[in-house]
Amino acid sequence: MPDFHLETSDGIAMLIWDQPGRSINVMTLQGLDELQAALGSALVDPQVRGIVITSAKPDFAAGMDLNVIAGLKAASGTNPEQGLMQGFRRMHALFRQIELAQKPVIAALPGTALGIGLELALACHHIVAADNAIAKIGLPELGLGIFPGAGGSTRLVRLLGLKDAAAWLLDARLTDPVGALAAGLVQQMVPLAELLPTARALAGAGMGLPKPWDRGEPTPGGATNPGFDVLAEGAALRPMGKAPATAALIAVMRAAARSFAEGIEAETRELARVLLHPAAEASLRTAFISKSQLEKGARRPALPDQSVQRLGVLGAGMMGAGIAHVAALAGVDVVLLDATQSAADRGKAHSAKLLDAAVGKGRMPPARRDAILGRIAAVTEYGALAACDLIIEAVFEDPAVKAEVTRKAEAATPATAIFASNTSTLPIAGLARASVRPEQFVGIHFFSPVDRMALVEIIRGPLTSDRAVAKALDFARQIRKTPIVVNDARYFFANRCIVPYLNECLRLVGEGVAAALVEESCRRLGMPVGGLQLLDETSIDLGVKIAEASKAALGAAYTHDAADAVLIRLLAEGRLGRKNSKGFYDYGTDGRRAGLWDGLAVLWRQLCPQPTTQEVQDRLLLVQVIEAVRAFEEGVLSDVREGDVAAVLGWGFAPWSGGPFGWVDAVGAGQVASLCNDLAARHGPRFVAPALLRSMAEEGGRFYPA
C-alpha cells in the first residue's frame, strides 16, 4: 500500500498521507518517491486549481525513518558523504517543486508536525493546524544530535529571522498550535471539522503565492544580528552545544539568513558531515535504532506470546498505583491491593486525577476514562488475585515485608502466575527466597512517575526462567515501555550509574565546591535536573536510609562515607528535602525551588578558587561511565545497546552522547581511559579505569562495530 495517494475532487488535489501500519507518518524514501509522483501528477492536470497536503491519520508526522538515512549512506558505497549530500539535494528539489508550483499548495495538519513533517509543511505556501491541545509542532533534531535538513533551518531563518528561529532551532522547542499561530510557524488555526474545508477553500483562492524569500524580501531583522550573535555564544554552553550539530546548525543559520539558495546548500553540506560525526551516530542508533529493536523484542527468549490478562498489583502507594494506571490504560484488568480500603482507594484516586486532567485538556473524552478506571478494582483481600497471570509488588523496600506479600499473593493465585518485584535495589535473589516458584519470579523496576518514564528494568535471578522474562518484557510491551534485561546485582544496572553520580555531587559538596556550580555543571552535561535537586526530589532521609543499607550489606567494600557525611550532615539540619520544603534547596510557601540554601556555604567551607566546569563535569561524566563499564564487565549488563537506552531514557545521561557505550566510542577509550587515570591521580581509586576499558584503550577496542 502506498504511503501518499491522490484524491482529486472540484478542482483541488489532496494528498494524503497515510502510512500503512503505523500510528504516525514519518518520511521513508518510498514516501518521497509517492509524494513527488501525487505532486507532479496534480501540477500538471489542468482540472486542479489548488492542492492539499494532509495526512488520514490524528497527526501528519513524527520526523524520518532513519533507514532514509542509512540507505542513503549505503547506495554511495566508499562515498557515504557524497550519498547523503545527493539524497538531500533529492529533497530539496522536491520541496522546492513544491513552493515554487505555480498552483497554491496548502498544509492541514491535523496534529504533531514534527522534524521533516513540519519541513514539508514549511514549503507549503501556506500551513492550516487544527486547535488539537495535544498536538506538538516543532524541528526537535538538535536534541539528537542533529539538526534540521530539509529545508527547515533555512526557511525558519527566512521567515522569522535569525533571533526569533533560534528560540525553535537552537533550543529544539516544541510548542502546541496556539503556540505555533503566536510565533508564526502557521499562519491559520481551525477546529479540526474546519480543518480540511478550510484548506480547500485556500487551495482554491489562490492562497498565498510566492514565498517572502522569492518575492525578494530580506531576512526579517537583517542578515547579521546581535541578539542572535549572543544566543549562538550561549548555545556553546549548553548540553546540546557538545554535539557537533550545534556549530553545524548555526553556520546554516548565518548562511541562511545572507541567502536563500546560501543556506540550503550550507544545510546539505553540513548535515552530511554531521550525520557521519561519531557523536551523532550514536545518539541516533540510541534513540532511533536500539530503542526500536528492544521494544521489538531483540532480547526476548523465543516462546509464544506471554500478553497479561489480568495484573495484580500489590501496595497502592505512588509506585503501585502508577503501575496500575499504565496497565489500565493500555487495556487490562488490574486488582490493585493494599491493607486497608482507604489506601487501595488512595491509588485508584491517582488514576482518577490524571485521567480527568487528560479528560479536562481534550486529550480524552469522559467514556475513555470511565471505561479505564472501571479496569481498576481497588481491593484488600488477597482472594481477588485469583485470576491474575502476572503480579508485581510495590511495597516498601523492606526484604520482610516483601517476603510476607509474597507469601500471600503466591498461596492465592494459579500456580501458572508470574511473580515481579518493583524493587529498586534489592537483589531479586534474595528475595525470590520467600517464593515457592523461584523460577517464576522476576524483578520489573519501574521508573518513577510511572506514567512519564518510558525505561523499565526486568531482572534476571539466578533462577527466573525464560517464561518469566517473556511475561516482563511481553507486559512492558502492553504498556508502551521501553525495557531492558539485566542480570541479577545490587541496584541492578540504571541505580548501580546514578548513585555514583549523585554520590560525586554530595563530594563536590563536601570538598567546598559551590552547590551552584555543581547543579550548573549537572545541566550542562544535559542531565534532566542536577543531582543536588534530584537528591531533594527523592529526600534526604531516604537517601540516609538506602546509604545506611548499602553500607551494611557490603560491610568494607563500602566505599561512600564522605559521600554520605554530607546527606547525614543535612539531615541533621533537619532538611529533609522537598518533603519538608527545605534541603538542599529552599522551598516558598508554594513548593516552588526558591534556590539554594545559603547555609551549604556555612557548612562546608568554600574552595579558593574553585575548580572549572569541565573539571566538575569531567567528574560527574565519568563515574557514571565507569560504572556502566563496570556493569558490562561483570556481566551485569549483556547488551551495550540495552545500557546505553536505559541511560538516556532512565536517567536522562547526557542525550547527545547516545549513552556512555555510545559516548566512549564516540571520544575513543584510549582518550576516555587517559582522563580516568588523570582523576584517579587527583581524586582517587573511584575514578580507576575498569580493565575492560584499560585493554579497549591499549587495543583500539570498540563497544559497537565501526
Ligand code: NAD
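Note that the coordinates shown come from a computational prediction; the quantities given were computed from them, not determined experimentally. Positions refer to the first chain, counted from 1. In this text, rigid core is short for the largest set of C-alphas that superpose within 1.5 Å between two forms. First, how it differs from the form predicted together with nicotinamide-adenine-dinucleotide (NAD).
Superposition of the core reveals a Cα shift of 2 Å or more for residue 228 between these two forms.
When two forms of a protein are overlaid on their rigid core, residues whose CA moves 2 Å or more are considered shifted, and residue 158 is one of them between these two forms. For residue 21, a C-alpha deviation of 2 angstroms or more is recorded between these two forms after rigid-core alignment.
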Contents of the next structure:
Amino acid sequence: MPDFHLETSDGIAMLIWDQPGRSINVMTLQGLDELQAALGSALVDPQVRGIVITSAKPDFAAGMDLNVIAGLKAASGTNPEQGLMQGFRRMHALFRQIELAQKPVIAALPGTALGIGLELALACHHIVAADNAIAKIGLPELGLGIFPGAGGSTRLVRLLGLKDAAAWLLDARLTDPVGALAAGLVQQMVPLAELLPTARALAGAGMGLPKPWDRGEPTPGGATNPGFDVLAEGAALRPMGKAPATAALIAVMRAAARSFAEGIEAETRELARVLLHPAAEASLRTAFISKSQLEKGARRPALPDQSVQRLGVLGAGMMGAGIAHVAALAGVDVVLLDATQSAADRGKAHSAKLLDAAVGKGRMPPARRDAILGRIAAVTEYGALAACDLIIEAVFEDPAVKAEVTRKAEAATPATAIFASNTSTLPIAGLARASVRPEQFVGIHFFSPVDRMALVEIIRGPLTSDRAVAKALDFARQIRKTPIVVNDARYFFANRCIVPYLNECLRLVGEGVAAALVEESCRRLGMPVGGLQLLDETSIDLGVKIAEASKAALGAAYTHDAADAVLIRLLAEGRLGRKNSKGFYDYGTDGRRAGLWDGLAVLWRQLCPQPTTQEVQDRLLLVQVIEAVRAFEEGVLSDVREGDVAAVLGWGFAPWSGGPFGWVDAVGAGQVASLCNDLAARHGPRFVAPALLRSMAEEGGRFYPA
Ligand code: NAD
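Next block: the form predicted together with nicotinamide-adenine-dinucleotide (NAD), after the form predicted on its own:
Next comes the full complex, and the chain you just saw is listed first.
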C-alpha cells in the first residue's frame, strides 16, 4: 500500500497522503519516492491543470519519520555527513520541483501540519487550512535540538521576513489555523467541508504562481534586520540556545534572507552537521527511539498478554477520576468506587465534563461520549469489584486509609487480580504489608492531570512479581501512556528529582535572589513553567505537608530546612498558592496570574548584586542531574533510557538535551563533575558529584554507548 495516491478528475490531480497503518502521516523515504513519482505523473499529464496535495486522514502530517535520518546516515557508509547532505539535496530538489511547477500546486491541510508536513505545504503555491480548532501548525524542530531542514527555514524567512519568522523558527511556536492565518503561515482558512472544493478551485485558477522569491522580490524587512539581531542574541541565551541547532539556525536564516539559494545550501550543510552533534542525537534518541522502545515493552517481562478487562478504581478524587476517564476512553470497563455515592458520582462527572468539551469542539460524536461514560460505573460497594482484574487505589495519601481499602478490595476481587497503588510518596514495600498477596501488589504512579500527562511510573516493590509488572505495563499500553519501571524508594524517580529542583528555587528566594530571576532561569532551562509557579499550582500547604513528612521520615539526614523555611513563611502569610489566589504570584479576580507578589522582596532582603542567570541556571539544572544520577547509582532506575524519557515527559527537563543522562554524555562527564565541584564549593555539599559521575569523569565513561 503506497503512502501517496494520485486521483485525477476534471483537470485537477489530487495527491492524497494516507500512510497505511498510522493514525497520522509521517514522511518516510518511501513516501518521498512516491510523492516524487506521483508529482511527476501529474506534471506531465496534459489533462492536469492544477494539483492539490492533501491527506485522507483528519490531520496532514506529524513530521518526519526519524528512520529517514538513520537511513540517510547509513546510506553512505563511513561518511554519514555526506549521506545526510545527499538526502537533503534530493528532498530540496523535490520540493523545488513543486515550487517551480508551471501548474499551481495547492496544499489543503485538514488538521495538524508539523515539521516536514508544514515544510511541504510551504513549498506549494498556496496553503488553505481547514478551520479545525484542535489542529496544530508549526515547526517544533528546535525544541528537539534540530531545525527545519526541508526548505522550511529558508521559505519562512523569505515569506515573513527575518523578524517575524523568528517566532516560528527560534521559538518553535505552534499555533492553530486561526493563528497560522493571522501570522501568514497559511493563506486561507475555510470550514472543513469546503477544504477540498476550495483547494480544487484554487488549483484550477492558477493561484500563487510564481512564489515571491521566484519573482525576484527581496526578503520582507530586508536582508539584515536590527530587530532580528536582538531576537537572535536573546535566543542564544535561552535554553534551546545551548543546543548547537540554535546557532546553526540563525546562520541559515541570515543566509536565506540574503538569497533563497544560499538559504537552502546552508540548511543542507548546517542540518547535517547538527544531526551529527551529540546533543541532537541525545534529544532525538529520547523523544523518539527510547520513548517508542519503552512503549513497545522494552522493559516488559516476557509473559503472555495481561491486558486489563475490567478496572477497579478506589477513590474518585482528582487522580481516581482521571484514571477512570483514560481507561474508559481506551475501551476498558471501569468500576469507580468512593466512600459516598456523591463522591463517586463527582468522579464520573469529571469524565463527563472532559467528554462534553470534546463533543462541544466537534472532536467527538455524542454517541461516542455516551458509550465511554457508559463504561464507568460509580459505586460505593466493594462487591461491584468482583470481576475486576486490576484495581488501582487513589484514596488519600494516608497509609492507614490505603491499608483499609487494600484489605477490602482484595477480599472482594478474584485471587488473580493485581492491586496497584497510585501513591506519590509512600514506599510500595510498606503499603504491600496490608496485602495478602504482596507479589500481586505494584505501584502505578500517574501524573496530574492524568488525561494530559504522557508518563506513568511503575514501581516494583521488593516482592512484586513479573506478572504484576507486566499487567501494569499492558495497562499503560492500553491507555497509550509511556511507562517506566523503577524500583521502590522514597519519591520513586520523577518526584525524587523534582523535589530538589523546587527546593533549589525556594533556597534561591530565601537567599534574596529576585523571584523574577528564579522564574526566568527555570524557563531558560526549558522547564515548561517556572518553579515558583509550579509550587503555587500544587499549593504551598501541600508543599509544607510533604516537607514535614519527609523530615519525619529522614530525621537527621534531612537537609532541606532552608527551602522549607520559605514555604512555611509564605503559609504564615496566608498565601496558599493559586487555590486562594495568592502565593508567590498575585492573581486577578479572573484567576489569572497577575505577576510575582512584591511582598517577596520585603520578606527576603534582595541580594545586591544579584547572581548571574548562568549561576542560577547551573544550580537549577545540576540539582536535577545529580539526583537522577544518584537514582541510577542506587538502582532505583535500572535503565538510563527510562530516566531520560521520564525527565522530558514527566517534568519537562530541558527537552533539547534529551534528559539528564543524555545531557551528561553530550557535555562530558568530566566537565559536569567539575561544574558540580565548583557549585559545591560555593553552595554546599548537595552539589558534590555522585561517585558514579566522578568515576565516569576519571575513566571518560558515558551512560549511552558512543
Ligand atoms: P483527592 O483528595 O482528590 O481524592 C481522594 C479520594 O479518595 C476522595 O474522593 C475521597 O473521598 C476518596 N477516599 C478517601 N478515603 C476513602 C475510602 N476509605 N474509601 C473510598 N474512597 C476514599 O486526592 P488525589 O489528589 O486524587 O490523590 C489520590 C492519591 O493519588 C494520593 O495517594 C496521592 O498521593 C496520589 N497522587 C496525587 C497526585 C496529584 O497531583 N494530586 C499525583 C500523583 C499521585
